[in-house]
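One chain comes next, on its own, written out as structure tokens in the form predicted on its own.
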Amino acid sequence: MEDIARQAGVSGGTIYRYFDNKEDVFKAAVRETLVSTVNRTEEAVANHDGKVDDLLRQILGGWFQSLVGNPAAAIPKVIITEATNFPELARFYIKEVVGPARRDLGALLSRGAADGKFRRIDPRYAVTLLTAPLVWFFIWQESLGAVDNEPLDAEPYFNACMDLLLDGLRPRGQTTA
């Protein structure tokens, strides 16, 4: 907590006025960065009347861009590597971040399937497959990317992912022109 206070430029006692422990600080950081971003998805899905593939690209692009160059990009790596050591925090992350993403992107995928724009696929697995390349990018950046002589550039990486993912969602025989 002293390290957190020092980074925030306040005294250790000040931190304890707002948070009981490091877990509470971590939850606040997740809510401030990832949860607030994911929560905007529900409204976007509910109010969008355009092409589902455009909205999917917009949502995932917004999530991705919100983390490029953001220290919060390390959160998924921390959660994944420490889930068994801190199961309460892992459950919190699933409830606050993964759950809403599954729900909202799943609704979008179901809408796309109903419209004939996407193939029918179990949304739970499809959402995992859609978000995995984005999470992987930030895990890479926070680990092997630090020593990679050929670093990945965020924008081309994201565009390549979206091209592959959207083509994979289309009904068989349909691909982008």
Given for the second form:
Protein chains: 4
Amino acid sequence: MEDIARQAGVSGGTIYRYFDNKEDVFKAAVRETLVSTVNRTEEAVANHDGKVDDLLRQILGGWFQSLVGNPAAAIPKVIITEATNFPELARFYIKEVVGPARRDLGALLSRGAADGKFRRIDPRYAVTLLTAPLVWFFIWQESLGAVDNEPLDAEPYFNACMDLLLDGLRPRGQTTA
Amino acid sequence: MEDIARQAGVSGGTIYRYFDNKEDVFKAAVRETLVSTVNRTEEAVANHDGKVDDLLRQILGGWFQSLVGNPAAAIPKVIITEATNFPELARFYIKEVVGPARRDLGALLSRGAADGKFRRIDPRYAVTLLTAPLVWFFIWQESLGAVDNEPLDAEPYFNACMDLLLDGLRPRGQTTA
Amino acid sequence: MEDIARQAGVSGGTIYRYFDNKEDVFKAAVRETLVSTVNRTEEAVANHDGKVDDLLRQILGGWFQSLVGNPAAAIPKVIITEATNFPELARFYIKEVVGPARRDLGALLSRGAADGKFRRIDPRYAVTLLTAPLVWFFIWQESLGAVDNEPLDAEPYFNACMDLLLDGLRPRGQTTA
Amino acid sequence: MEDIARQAGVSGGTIYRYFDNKEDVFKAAVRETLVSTVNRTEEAVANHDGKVDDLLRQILGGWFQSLVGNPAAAIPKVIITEATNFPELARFYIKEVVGPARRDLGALLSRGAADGKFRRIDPRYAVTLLTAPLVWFFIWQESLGAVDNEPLDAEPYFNACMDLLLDGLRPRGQTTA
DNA sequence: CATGAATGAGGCTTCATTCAT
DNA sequence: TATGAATGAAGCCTCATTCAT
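Next up, the form predicted in complex with another copy of the chain. The previous block was the form predicted on its own.
Full complex below, order starting with the chain above.
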């Protein structure tokens, strides 16, 4: 909290004029960043009429890019770190961030499967599998990445992920582009 | 530390007769679990002469299974959580766990690429991408998974990961099985 | 202080335009309530020419009733609570509230004793003993009374006190009414 | 807590090896002092076969004397002070101290009334009225008494209280000793 | 004269670590 | 070698008070 206060250029106690407690600060950070991002997904899925894998790449790219070079990139690691200390924060995150992601990406995957564009795969596993490598990037950067001398660059990593995952998502027996 | 002592059936101070400090305990836990697992990979890669994607699945399956239902499954999350508090622990983990994984899986991917079985993809990104969904499973279980009411089962998740990732790894233009 | 300001319908800092500090607010609250009440006692004692125990009951009843159902009923407990934090407040209270009560009730008790209406009893102890059950009522209501499921009603409690105390005050050997 | 630790001759954190938190310290203090005292009352009431007002004086005297010159004399004021900060402490005090006092003294007063020794008076009010002057003594000493230049001596005060209260308790119309 | 944002000291609590036994 | 009591720094939070506007 002291660090946050210093970053904000105020004294320790000042934070408590704006937030009830540490957990409330975390929730606000999530709300201001990830929640708004993830909420833009629903209409993107509803409105899009192009190729389903382009849409998927675009959505995941939007999520990813919204955090690259952004202090908010620290949030996923903070959530993981504090989930056991603040179960209410964990529940909040699941409800406000994970839930919409599951719902919207799940819908997209189902549509793609119905159109024969995506392989049939349990959406719960598929959503986790598609997002894990992207979330992992930020968690890595905020933890082990700080002392790793083999840096991981955001853009090529993202492209490598998308190329491989989207190809892997094609129905079996179908030739890749 | 008190919890660890109790689990070990000794009294609080006794830990310090065997370990210098908390960081040292973490390092020992990593050494006893992940390091030994990852070290078995090198000879598996050297000795194997079958299909390269079967080997890859087998290696990743070995890693994954070694942690499922094992208290050591908590370690990845601890490492992520404590990396900034204990930079020396982070360096140790990168050297002893991440390094060998990069080296051995990287060698395997290179061999597969040379044989035309795997697409050419920067090994640094590929290793991260292949392992991230698996590591993520344990991190999730030890954090948000505790309050998530949509449980993630280890085995089907692992199979979904492998099916998709290994198909995604095939060279472009090649028909999937 | 924030609560007081809100009750007063002003903003936090405004209090400090009218009072030097928290202690000063307490003193003002005492001055506005208890001091004026207790000061009315002197002339009541001087002017009264009826039965001395009726006067005593009337004075104590006036004090008691002035606080029943009044927010000022909180003051005695605040004084007790804050006496060690604000010794100057404690001295003020003794001088402005306790002192007059001792003087005026003491005078009344002396007069009654001279007339053979009251037993001879050290006035310092007698004043404390007569007022303690009444002050205690307000202290109880503002502290333990809040969680007690056997409520104490003001009027019957006061009457029980007066009946018993005034009878107890009669000279020994004298038949009660 | 720092003060308590210093009094105990230990460092701040040490208290928490023995107590969960501040409220727990308060409860322990009550348990070690007032609870044991009040619990001795029940059998005293049951066993006694002498004069009921002697018993009453003896019980109240026992309570009073157990705190005179004892650091535990500070507890009543602490309870009053902290009741709103620690409602659970307030409930504990009512259950463990006030409750037994009400029960045992109430029984004694009922017995005395049945025997024609005491006036008939609502036991809830009577118990409060009988104990208030005694509790008040300790509350006073720990708050305003510290800055009062008219000291209140325990023994004469107690005797004055008992003489007056026990006479007041006699049935109306009965000649005092 | 009023505001309300900011301060910072102080209070409760935790926990890695030490050390006398 | 093992114990477990004790330490003390650090963290979260509150709140009386100040001050620029």
